[in-house]
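Encoded as structure tokens, the following chain is the form predicted in complex with the partner chain, with no partner shown.
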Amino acid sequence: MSELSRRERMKREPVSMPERPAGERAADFDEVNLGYSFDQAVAEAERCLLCARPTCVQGCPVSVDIVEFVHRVSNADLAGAAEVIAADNSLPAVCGRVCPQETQCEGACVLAKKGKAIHIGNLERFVADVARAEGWATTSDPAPSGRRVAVVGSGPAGIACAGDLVGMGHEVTVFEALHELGGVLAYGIPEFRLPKAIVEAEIDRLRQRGVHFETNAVIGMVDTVDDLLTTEGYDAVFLGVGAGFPRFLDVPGENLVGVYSASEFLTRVNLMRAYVAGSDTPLIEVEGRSVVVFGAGNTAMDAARTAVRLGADPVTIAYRRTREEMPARAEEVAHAEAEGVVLETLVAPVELLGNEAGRLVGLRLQRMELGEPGDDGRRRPEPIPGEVLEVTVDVAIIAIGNGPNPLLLRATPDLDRSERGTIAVDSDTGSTSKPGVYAGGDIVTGGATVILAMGAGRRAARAIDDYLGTDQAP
């Protein structure tokens, strides 16, 4: 590789992610982004200025040594790059696809101001995909410690925690309430954005390293956390049960047939494969019908883009603020628009309207405008008096967030909670008010991101390892 000068690097244009044309991809569930070729990856990596004090690393929630891995890609040392990433991120193929890079590493890149930030996410995905295809193992596990840890929940927090614990020699069993593993990665994020095969490969890798998985195990109902620590003989427990408790709008009409929470809609489609011929799980027919999605986060975009793929027309995102405030990844908003999703901003639902049979037929929406900034610093949407409109609609999907699921919490009353109802933990270790019990991911933070959940799982694994090495452990 010839060394490029700083000026030459700055002059080069970013290599954009190859993607399938909007018209083609909107008709199926296959992945939208195609991934870099080797040459594209090297060309993108060569643009990196290799900053001595890299701001991108500060922007990464788990401080991946981005400069080093990108440098290795530019030198065609992909195995080396994979090793660097793996030191801090156990789910790079996932994070490369779903991290909000524009507010993390790429947003912090010195080239971002010029709109030419290094496409770190694309590079991370490339390295991880090659590593998976080549079967590069980045870890060799030590001798068994004789200690047993139960991980509750198989989302990114649980998977990351299990991976590190087995790497420390502990025996790990992951308990999952559903019949499939992966948490939101399996039942929430659709195939066209995160192919299930990637999540399966991560889980298979853990299996090969000796992690046990038990599905259909609803902890709190079948075994309690105390059972795990006593009769079941685990020395420590990690709770990564996510924030799977959908919020509703609290407006009249939201129980009409045709109104779904995004979790229900996406679960029917992703987990239960309602879109595949032969699947038994039904879905209200959306083909040729109008669908409105409330909310503008990743979940809302996923629901809207899923509806497009099921033939719904038109599909509208209804959001009470403006496009700038949309919490979804920028790429998801752009992809949704390209696929024909209409973004209707500054509207809030006041009522969902039904017919005599109890089916949704329309919406009453309130026009909003942005007022003074609220506690979170964002300008608060306020209704414009008298501006109420009525629209017809066949299916409405509510994607306004999730709270902590009360099932395990109710069964474990001695776990301290925050005022938001999430599990209270020590932020350095993830330890809870219950000795030997740790928690991380969405059940601690509320709905957040894959990388934060992954990072929390790994921090807890280190703390559990310390705990198991001391005499506090049973």
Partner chain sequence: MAGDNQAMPRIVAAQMLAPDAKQFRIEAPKIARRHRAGQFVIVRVTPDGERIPLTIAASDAEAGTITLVVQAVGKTTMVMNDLDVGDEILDLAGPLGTPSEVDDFGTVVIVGGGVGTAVAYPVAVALREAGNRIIAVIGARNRSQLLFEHELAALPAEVHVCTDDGSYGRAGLVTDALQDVLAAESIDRVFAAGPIPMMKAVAEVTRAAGVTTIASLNPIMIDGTGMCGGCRVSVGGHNRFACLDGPEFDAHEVDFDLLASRNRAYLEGEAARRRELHPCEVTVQVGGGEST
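The term rigid core refers to the most C-alpha atoms you can superpose between the two forms while keeping them within 1.5 Å. Everything numeric in this text was worked out from a predicted model, so none of it was measured. Numbering follows the first chain given and starts at 1. Compared with the form predicted alone:
Positional change of A274 between these two forms reaches 2 Å or more at the C-alpha, relative to the superposed core.
Alternate state requested, the form predicted alone (shown: the form predicted in complex with the partner chain):
Here we give the lone chain, stripped of any partners or molecules.
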């Protein structure tokens, strides 16, 4: 690092992420954020205070040695920085783009207390993109152990688990129910936030390391978890199938034509390549139509911004609390507004209205106000008596969360469940009530973040490796 004093580093101005103009990017699915140049990355890295007790590492769910990798960037040692990241994070190009660093590593940064945190996510993305472009190999795997592990689900939890297990010498096969690999990374996150080429590159890197992949493999139908452990001969199983079962509003009219879950909407766009210019893929028709999205998380923002790019007008986010309570990343909310999405707060749906043909034509919304805090510390939205309004709308997209798909759980009745219906596990190891079976990610926590799912996958991989070295394993 350049010879700068701590005071000098603290005076350095943060380097913001360059991004495309809103008017331009709202018309296509190209990536919004442009990434750092070399000089920008070094300048941002030079702001790091090299804390002796780095709280940023404590804020990272996979415990990347952030101080060391940022230090190497500041010294222009990008290959070394890539090695440091790869030791703990198998999806750095993904995490650098979609993880909520502001509430994790950056939120824990010392500089965040007096100014602006180091843009750790931007630097991670920069290093990962350079490593991919240069073809740097950042991992080496040991001799085969002779053990076989089945990973169910190719989302972030499954990929992280598979990457660590193959690095421990185990033979790993990943089973994916859909025809595309990547789980929520492929079907749930829009191209403008996470290009599919990046997900494909991460999958290819695992394939080159020896991980096997099987698509169109619905565990719970073709094979059960018991089949994997017996007839298929796997020594352990990791379940990382996510939470892809959408929740709905539970109000009249949800069965009308023109009402969709965000999961269905985004999956159609992503897996049917509607983001490709000139695509004639059959899709939900929103061009020239009014769209309302219920919810205010990242998925709601993704759905709304996708609708804008498909030509919907107007596009509105309807949320029962205020902007300050929105769970989406601040960057995603700002991007959505800049691209023309309208934020309608303190409203809740009470009925979806249809015509004689059974098609959605309007909404009945209840005006809300915030009352006393609930058990989660957030102020409860309460209806204002007599304040009900009706609006016309062509399409409604419901983005209020997802639950576990019941298919695999029904086929594995001896797996203990939590009160929320997710798989119950030991939080330190991911072990389930079924010997040799581990689980992690959204199937355990409910909808959460990519990096938290990866952390669960990595913890499970360590536990599986320990299990395979004991007498308990087959």
